[in-house]
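The chain below stands alone and is given as structure tokens, in the form predicted alone.
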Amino acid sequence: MFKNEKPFEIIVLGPPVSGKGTQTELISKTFDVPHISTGVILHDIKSDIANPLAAEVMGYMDKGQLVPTELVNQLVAKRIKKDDCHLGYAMDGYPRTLEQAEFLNKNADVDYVFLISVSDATIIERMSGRRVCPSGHAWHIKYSPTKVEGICDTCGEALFQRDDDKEETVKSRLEIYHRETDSIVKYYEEKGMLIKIDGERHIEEVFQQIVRKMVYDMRSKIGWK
């Protein structure tokens, strides 16, 4: 039926605020496989002082530097071999580079690579429209506006725009995303593995697209029409 014994080795790609993390979590819960995020893996190591890699990882992250690809690759390879991955996993945040994609290809049998496709214009609108208060409550000037402009409905404090959400910063992040990800997208396209998903729809509709693609593929593999 499948090319390996782990029918749900799934990668989810997508730009910032495309909803890839949400979709990966939905896949994880639906198919009862772990949600693997390299960001979470690194944070857990950093927070565990007993971990022999804690100091090294903390050194990179506290300086705002990227953890070396070789180390991230080792951590991912170790994670996907754990017992809870006996049916597979749903992973986002990795691979981030072509080198990582090639490494994963040698150390896993990925079944599906989903690209949550969202236009740059939509990403800019989603991020630049976000507003937060000092207490951390988040709003959006278009999608979830407050009753009184500029004032948090929850605590009554003044809202502000984070530097990371400013349009020029968002554009810079998108440039980095395309520079890093376009080669990965091409890599999986050439392998015939990439499945593009319309990420501009509602969360539930996006997830329905993913499930339909998987069900259609599984049925075709066992000869169902």
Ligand code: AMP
Given for the second form:
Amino acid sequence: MFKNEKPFEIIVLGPPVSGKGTQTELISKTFDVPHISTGVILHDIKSDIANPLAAEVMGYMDKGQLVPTELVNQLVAKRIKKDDCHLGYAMDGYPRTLEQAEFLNKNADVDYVFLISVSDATIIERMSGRRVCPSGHAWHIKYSPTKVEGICDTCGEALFQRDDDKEETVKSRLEIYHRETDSIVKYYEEKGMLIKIDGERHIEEVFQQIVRKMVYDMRSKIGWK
Ligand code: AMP
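Could you give the coordinates for the form predicted in complex with adenosine monophosphate, as opposed to the form predicted alone above?
Every chain and every other molecule in the complex is listed next, the one we just looked at coming first.
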């Protein structure tokens, strides 16, 4: 690492199906930093029967509730201190509450907070059109339809709609998202850190916006036009 070089610490916020996981993965690959997702960390704990926290975590996740902030904060603090984060990290799924954002502010030095903006109407359309097969392959009736309607192209199994993708559930998930995230968005906006990205475009275009914003920011910091 060069003198004065600071690790890239990047946070990606966004509603469900905004593509934030995909964008975080692209940032992770491009800048060679780990992709940290609290959803994945918690899922791994939940699936590990030897883990003493498994039952507790499962209780919250299976009900679609947030896992207590204190536990998630400790998991994140530990994760970002690991050796593989020496060049930084790209994180999604966290912070989810104002308390988590404040904790992160004390325990990390975040450079970029991207918000992948997608309208509620688009989210409802993306989610309610999603179909999956029992092996987890995902399709969309409009954006990535299968060759034979209702049958998975990859494994030939019958497709179905996940309960949490049904329109009524999607609406309630969106309500929870807004309740949780609007305060965090405001928090980062007030700090002048929030970078809004138009998430209604293609994956590549969304990523180009992210990279452009970073380059623009770096140029202005070192005084380049
Ligand atoms: P995700 O994959 O980000 O949708 O997360 C899946 C589940 O993990 C959520 O429904 C929560 O139960 C839990 N979870 C993930 N991230 C957090 C977080 N930052 N704070 C609390 N719970 C979380």
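Positions refer to the first chain, counted from 1. For clarity, a rigid core is taken as the largest C-alpha set superposing within 1.5 Å between two forms. Predicted, not measured: the structure shown is a model, and the values here were computed from it.
Core-superposed comparison between the two forms: the CA of residue 49 exceeds or equals a 2 Å shift. After superposition on the rigid core, displacement of the C-alpha of residue 58 between the two forms amounts to 2 Å or more. Annotation for residue 133: C-alpha shift of 2 angstroms or more between the two forms, rigid core superposed.
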